[in-house]
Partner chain sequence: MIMTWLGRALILKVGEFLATFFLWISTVLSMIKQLLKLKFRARETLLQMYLLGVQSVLIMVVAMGFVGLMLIIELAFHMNLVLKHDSLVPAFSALLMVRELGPVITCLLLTSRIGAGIAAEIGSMKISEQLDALKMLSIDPIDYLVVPRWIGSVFAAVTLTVISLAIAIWGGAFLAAQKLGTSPGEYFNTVFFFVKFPDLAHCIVKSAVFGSLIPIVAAYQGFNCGSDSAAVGEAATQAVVRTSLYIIIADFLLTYLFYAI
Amino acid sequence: MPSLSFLSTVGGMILFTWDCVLLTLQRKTKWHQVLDQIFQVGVRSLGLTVAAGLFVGAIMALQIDLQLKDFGAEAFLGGLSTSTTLRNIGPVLIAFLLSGKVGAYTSAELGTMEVTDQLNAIRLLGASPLEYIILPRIWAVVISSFLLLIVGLMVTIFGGIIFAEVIGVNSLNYIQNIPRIVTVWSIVLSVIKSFLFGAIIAVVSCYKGYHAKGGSVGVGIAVQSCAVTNLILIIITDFLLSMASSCLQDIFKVGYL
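Isolated chain model, in the form predicted on its own, this chain only:
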């Protein structure tokens, strides 16, 4: 049954994550391998993140400017565009791209190692694949995705500033209005989302690749399942965090979160 399969997958990922947490607490993380994997999955994705961030910023500035023109409020373009980008659109869209780039690469790599018995060879040598292969990749993907999301959001703001000049909005006015609407809570929420999205991409991609079965077809299925699961979990997490942010706003009256 699909529901049982879904619950089995969720339970498996929770146990998988717990095993990795225990290994980390036992100080068994091979940080030199983590740095190597950060280069493999992170640095090589920097160009994509920067390009995506520029276009996301331009799109947000364009769409919001079209709405503000009807009310003669184009002076607020910088603040509204940046706030919306930081809180919701930016982290989600960039996380989608990274789940396709970083997540697919990681799940395909681990899936290939599993179906070609490379992980079994490590087990025969008396070592743990989870410790030597999986854990460094999980930490690398978490760190890389988090840093790339932060870079992407910064570039997104820059993209909005550039496009504002194109449509005739003074960049100085655009920048001056950002602090009036963008609060500390908006930035904190953006950082939290970036970290959680990075963790989701790391756990799902490594879990799906580690449990791939059935040769090359199984690797393809693992990559496809990884992509779909990442998108669903990112959307659900974004919704839950947005709801929590709204509730905190009502409770503490701290302004727009």
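Return one more block: the form predicted in complex with the partner chain, after the form predicted on its own shown previously.
Lone chain follows.
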């Protein structure tokens, strides 16, 4: 039963997260290692994030313009494309790319450590791999994915502006239209989404890497199932957050949540 094994994976990941939260509360995190990792992850993935942001912004500007033409509402292009990108498409697509770049990388690294007995060696030498290897990586991946997503989302705005200019929309009009539709709450929502997606990538990739087994083939399997689980969880979380925001909007009777 694939759905059953998916559920048991999710359960395992919740317990895993709980262990990590407990260790963090006991102040077992080595923050200088975390900083070191953040720097490595960030530098490695910045180029990809910027490229992805630029293209995603451009694609959305093109698509939304195409559709608004069908309905004769081109005046809203700037705001509508920026808002859709910031609230949904941007975080999801950039998180997809980061789940490959950051997540799959981390799970491959940890999986290699597991199948070459490095984690066992740490256990034998009297340290806990969870504390020494996993904890710094989880925090580093959470923080750096979050920061990269924010950077990527900012770049999408520029991508949109640049391509609006290319297809002949006055960029001044485009920019002026942005604050009319993008509300503070939209930005808050996209920041919350970015953080949760970062957390999902971190937990899934560390969990999958930590539980890899069976030689170099096992590492390949860990990478694959890490990428798939990441994507599915990101999509489901995205839906749940949008749903929550829409419910809040209904409860408080406001139009901008």
